[in-house]
Structure formats: C-alpha cells, structure tokens
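Given as structure tokens, the chain that follows is alone and in the form predicted on its own.
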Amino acid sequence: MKLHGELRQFILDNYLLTRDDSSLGDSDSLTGRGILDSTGALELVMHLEERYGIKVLDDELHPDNLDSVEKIAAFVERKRA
C-alpha cells in the first residue's frame, strides 16, 4: 500500500494541488475526472520512470495502465517484477 500512497500523494500535489487525501480515491478515473490530460500523462510517465526506475514504452501509454492510482500501482509493480 506504500506505492498507492506515494502515487496518490504525487497526483494530489501535482494535479489537484491539495493535500486533502479524501479528494482522490484509488479507483477514481483520472481522465474521467479531468485530472489527467495528454501533457499530464507525459509528466506522470516521467515521474514513474525517474522515481521507480522503470521504462514506459509508447504502446503502454493507455488507460489500462495510467487511469487511476490502482492501475498505475499495478503497472509499476508489473514493470518492476
């Protein structure tokens, strides 16, 4: 759950500009709520690559991997395995 918390905090700090943990659920759609657009997705990918030492390929840039805290955490865990 540490990974979920780190990712949620990154999104809260950088996209929602709040420290209110209750404003984002782990399964909330980041694109559906208008939190993440194409530029934001690229910033998120840069963060994931730098922070977690993974490489995100172009064909991995889709909602199945990047549309919620849960999906991002699962993606990072798969990439790190």
Contents of the next structure:
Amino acid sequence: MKLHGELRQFILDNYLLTRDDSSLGDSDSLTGRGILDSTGALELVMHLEERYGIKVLDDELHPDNLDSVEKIAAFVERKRA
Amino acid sequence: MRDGAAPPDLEKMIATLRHRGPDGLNHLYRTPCMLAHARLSIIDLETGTQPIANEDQTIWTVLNGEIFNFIELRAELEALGHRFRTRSDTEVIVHAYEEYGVRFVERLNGQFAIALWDIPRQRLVLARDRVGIRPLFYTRTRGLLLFASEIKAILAAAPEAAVMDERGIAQIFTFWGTVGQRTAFKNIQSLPPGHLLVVEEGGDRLERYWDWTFPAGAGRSDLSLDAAAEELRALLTDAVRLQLRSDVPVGAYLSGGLDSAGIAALTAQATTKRLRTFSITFDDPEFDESEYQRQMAAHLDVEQTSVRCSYRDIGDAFPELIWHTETPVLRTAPVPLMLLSRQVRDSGYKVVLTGEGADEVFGGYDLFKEGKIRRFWARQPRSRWRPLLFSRLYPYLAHSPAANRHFAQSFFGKRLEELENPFYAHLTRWATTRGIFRLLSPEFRAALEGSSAEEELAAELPASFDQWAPLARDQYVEVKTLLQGYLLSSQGDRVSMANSVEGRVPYLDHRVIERVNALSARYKLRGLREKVLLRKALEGLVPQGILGRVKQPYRAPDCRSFFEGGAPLPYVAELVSASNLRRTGYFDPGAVEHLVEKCRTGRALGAADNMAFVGMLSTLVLHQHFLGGPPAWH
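Given the form predicted on its own, corresponding form predicted together with the partner chain:
Now the full complex is given, and it begins with the chain already shown.
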C-alpha cells in the first residue's frame, strides 16, 4: 500500500495541485476525470522511470496501464517483478 | 455629465493615454460634454488636429483609428454640399453623421473608436469598428458617463471603478478573453465590436450595426476554386490598397507563416518604395521561425529587421505587458509583439500591416479540424480508425495532446455525443484552459457560484446560429472569444499602441469577411487541409515553401520565462509568496506552491499548467498595477 500512497501523492501534487487526500480515489479514472492527457502521461512516465527505476515501452503507454492509481501500482509492480 | 456633477480631470485622463498618441494632446469642453484626444498623426499631419467639427461647429468628434475609405466618402459628401476644412479622415465622420444620422458607421471602412457630440440634439454617440480592432470602454459614476480607449484613463477619473470582476476573470480563465460588454473590471464595460452607444434625453441605446454572419445551411458552392480565388485576390488587393493610405511610411510584419507573407506580398506589389518588414525570432528553436522569415524576405526583396527574444526578455517585460492589456492573459505571446512594436517605432515607423484574422476568416485553426474529426468520429463512435485522424493535429507542439494515440482518444473523445452543443469544437480546449481553476481560492470559487462562463457566452449567440454549418458555428465562437477577447486586444492593439504603433489588418476588411463567410466550408477546410481558398489566392505571390507549410501558430515560451537558474525571477517570487496570495485573495497558496515547484523544476510540460501559471501571474500583476488593495470579496 506504500506504493499506492506514493503514487496518489504524486498525482495530487502534480495534477490536482492539492494535498487533499479525499479528492482522488485509487480506482478513479484519470483520463475520465480529465486529470491525465498525452502530456500528463509523459510526465507520469518520466516520474515512474526516475522513481522506480523501470523502463516504460512505447506500447505500454496506454490507459490500461496508467488510468488509475491502482492500475499504475499494478503496472509498476509487474515491471519491477 | 449630468447637471451638478463635478467634471472629471480630463487632462489627467488623457495623460494616461499618451502612448497611444504622443504627437499632440487637445481637448474640447462644451457643457455637458468634454472630449479629449491624444494624437498619433498618420493622415493629414498639418491640419488633422482633433476634436474636429462640422461647418457650424455644432457637431464634434474624436477618433482613435482610421477611416480607410475617407477619400471616397469625402467625394460623396462634397457632392451633397458638405464643405471640408482639412484633409483628415476624421472630418468625414461629422459630415457623414450630418448626412446619414447615427447609422453613418455603416458607410465607414476602417478600424475605429469614435466619440461624437451633437450639440443641438444634446446627443453623444460612441461607435466601435465592426470586428473590434480599436478598443472603447465606458462606465457610469457620480452623474458622469466616462469613456476612453483604455481603462486606465477611466480609472484616473474614477478610481472607485477599480474592482475586479470575478465573472470576467472566470471568462478569461475559460475563453482567454471576456465576452460581450464584460471586462476584467466589474463596473467598466467594453462597447462590443460592431456596436453604437447613443446617449441622449430619454435614455441610452446600445445598437448592433454589424456582426459576423453565415448562411443557413452549407453556403455557396457554385464557384470554381479558381474563380473564387481570383475574386478574393482582387478583394485583398483592394483592402491592402485602402489600408496603405497614410502620410507616413507603412511597414509590415513577417512571422514566417502564410498569412503575414500574403499581406507583405500584396503590400510590396502595391508600393513602389522598398518595403520594410519586421519579425520576431526566438532563442528557443521550438518557437523560432527565422528560416521561413528569411525565405520570404529574400523572395520579396524587402528590408528586414528582426528582434531576437530570450526567456529573460519575456519574463522582464511581462509586468509592462499587463499594464497595457489591463486584463489577465494565459500566454506570454503578446510580450515579444510588444518588444517588436518598440523596434518598429525605433526604426521610424508608426504603421504596420499584419496578417491577423486570416485563421478566423479562412478556417486556419487546428481547432476547426479537431471539431471536424470529432463530428466524423461521433457518427461511428465505435470506429477504431476514425480517431486515428487526431494524430494529424497539433504537429507543432512539443508535447501535444494528440501525441499518444490511446490518450488522444480519451482526451478528444470527451462529450463526443454532444453534437448539438454550440461549443462542440471548443469543449476540450476550454476544459484544458480551465485547469487554472485548480488554483482558485475557496473565496473566489464561492464568488463564482451560480455563474457559468459557457451560459454567458451562449446568451451572446445570434438567433440563426443553429442553422449554420458546423465550421461556421466554430468560426463564430472563435471570433467572439479568442479573436475579439485576446488576439485583437491583448495581442493586437494594446501591444502595438504600447509603443505608439498602429497595426492594420487587411484580412479583417469587412468586405473580405462578408464575401468569404457566404461560401461553403469546402473553400476553407478541405479534408484536413486548412485555408484552401487563401492558399489558392496567394499562389504566385508567396513561395511554394511557405504556401505549402502546415499552419504553425505564433507562440512564445511560457512558464520557463519566469525562472532562471532554478529560481523564480525576484518579482515573481514576491507575487507568488504565500503572504501576497493571502492578501490578494484570488488563489490558494498551497495549490500555487505545487504549480510553482513544478514549473521551477521544468516539469510543467503541458498547456494546462503553462496557461495556469501565466494566468495566475498576470492576475497578480494586474491587481498590483490597478487595485493595490484586497479584492472586493474580502
């Protein structure tokens, strides 16, 4: 759950510009809520690569992997495994 | 002025407009009306002093701008028995008014803000040009009606009117500009383009005399592209001919794109003297177009002058920009244009022709393509290949919302089914712009409760709007928001007049607009090819390399202009400090801190963050310039 917390914090700080934890649920769709677009996805990938030492391939840049805190966490776990 | 009202300090008012007219100050006082004028002498340098009167001095006027068809109008009026004392374009106003009444404006081809005082009728007429090239503001206070070309002149006489309008700010934070009569100041109105305000005994009337309009249905499509282009070229040639009327030399802007290239080429063709052109270049290659500027300058054999712009130049000049715009802005792009007009002035020029308006008239924006693809996709929402067309959009953006196919689909696919929405093409853009709402303080949000910028704009749409073709609807919305509220004002009149330079815009000659608006969309956007008719009309005048270029809108570096060596510029640090944010009340210190940190570390890549930063900073600068104290809701 530490990973979930870190990711949620990153999204709150960088996209929602708030520390209010209640403004984002772990399963909320980031594209559906207009939080993440192509550019936002690039910013997110930059962060994931730097913070977690993973490499994100072009065809992994997909909402299936990055559309919610839960999906991002699962994706990072898979890549690190 | 009503009976008993204390007269305003006219000299103090006009002194604030010295930059608009450094060549002479004059005024007239005929109870109960006072007129003052700061002159930028361009036509009739000897006898064109204003205010100017009719034969028996019963009608007086001041004009900011130009009446381009004054020679034809003068001949017409002289034939009707009017006697002229000067060679000035302003004098036709009083005689045309005598002859035709308040609707005299319909006879004018020009860019103007006019105030006219009719002594026998005790009637004041304020008039603004059709598309809003010259500004005109007014307010009512203490038994006075105060009007001026810029808000600062009104505030000089009525400091109590310096109250920020939270709904105006919300409109700017959505559309980039205010709509209708609204401004960033609660008690100050803008006379909308194409309108008259008549003030006389028995009440005031605000009259619309012109608007952008389009045919019901598809529009005219019987002309071949060649025939339509030939007609357009003749019309543009005539528009340039009229706009070259001046007793001082006229230069032209050259951006590197098709639109300014076309105007420069038509200008060079119309004059015997070697044309002088002016361009902006950037240190940052993402924004720089100097290669194309050189190409065009060589093609036309003009004398070309460039102003090179660094991040620091933009950051340093930004507060001065906001002094002139008198409104928040979401982009820094007006700054280099302000620096460019300074260069124009220093080069001894005070008039330039520009390519502004072509994207609105001829259908040049990627936004129009975005609307077209969304409508095409909405017909088969399950299609997998239709949304692939989004990859053709915004190729000039380093970080485009269309860059990744999967994210582009969810980005552009929002509200896809709302085909009846009048703002269908604009919905995604406005949602991005409104990213700045993340920064608003709870108090500002509360002040906005119950208001909707979109509903306010919807109230301005004409009755026939629903019957127009989709592209025509998108064009109209673009004109009423971006063109009028930003491009012609913050990025147009205000940044050229900041240095006493008059910009002229031949593409916005109303005859061109009326002609092209009548045509069907296929003369504008064919497939995803933009400005088809204009390209055809400029064939042979503009080199193929520029004619075939995909549109690259003029932009400048945004939030990175305000940081150096990992720290904000000193004035920026002060403005975004928690204490200033609490004192001014617009923005939430915590949210601003997050965004500033993101910008400082170079992680703010997208449009939403960049616009939010510039919008926030410009609001704080505006407050500092004009309000000083806390906003009204404190």
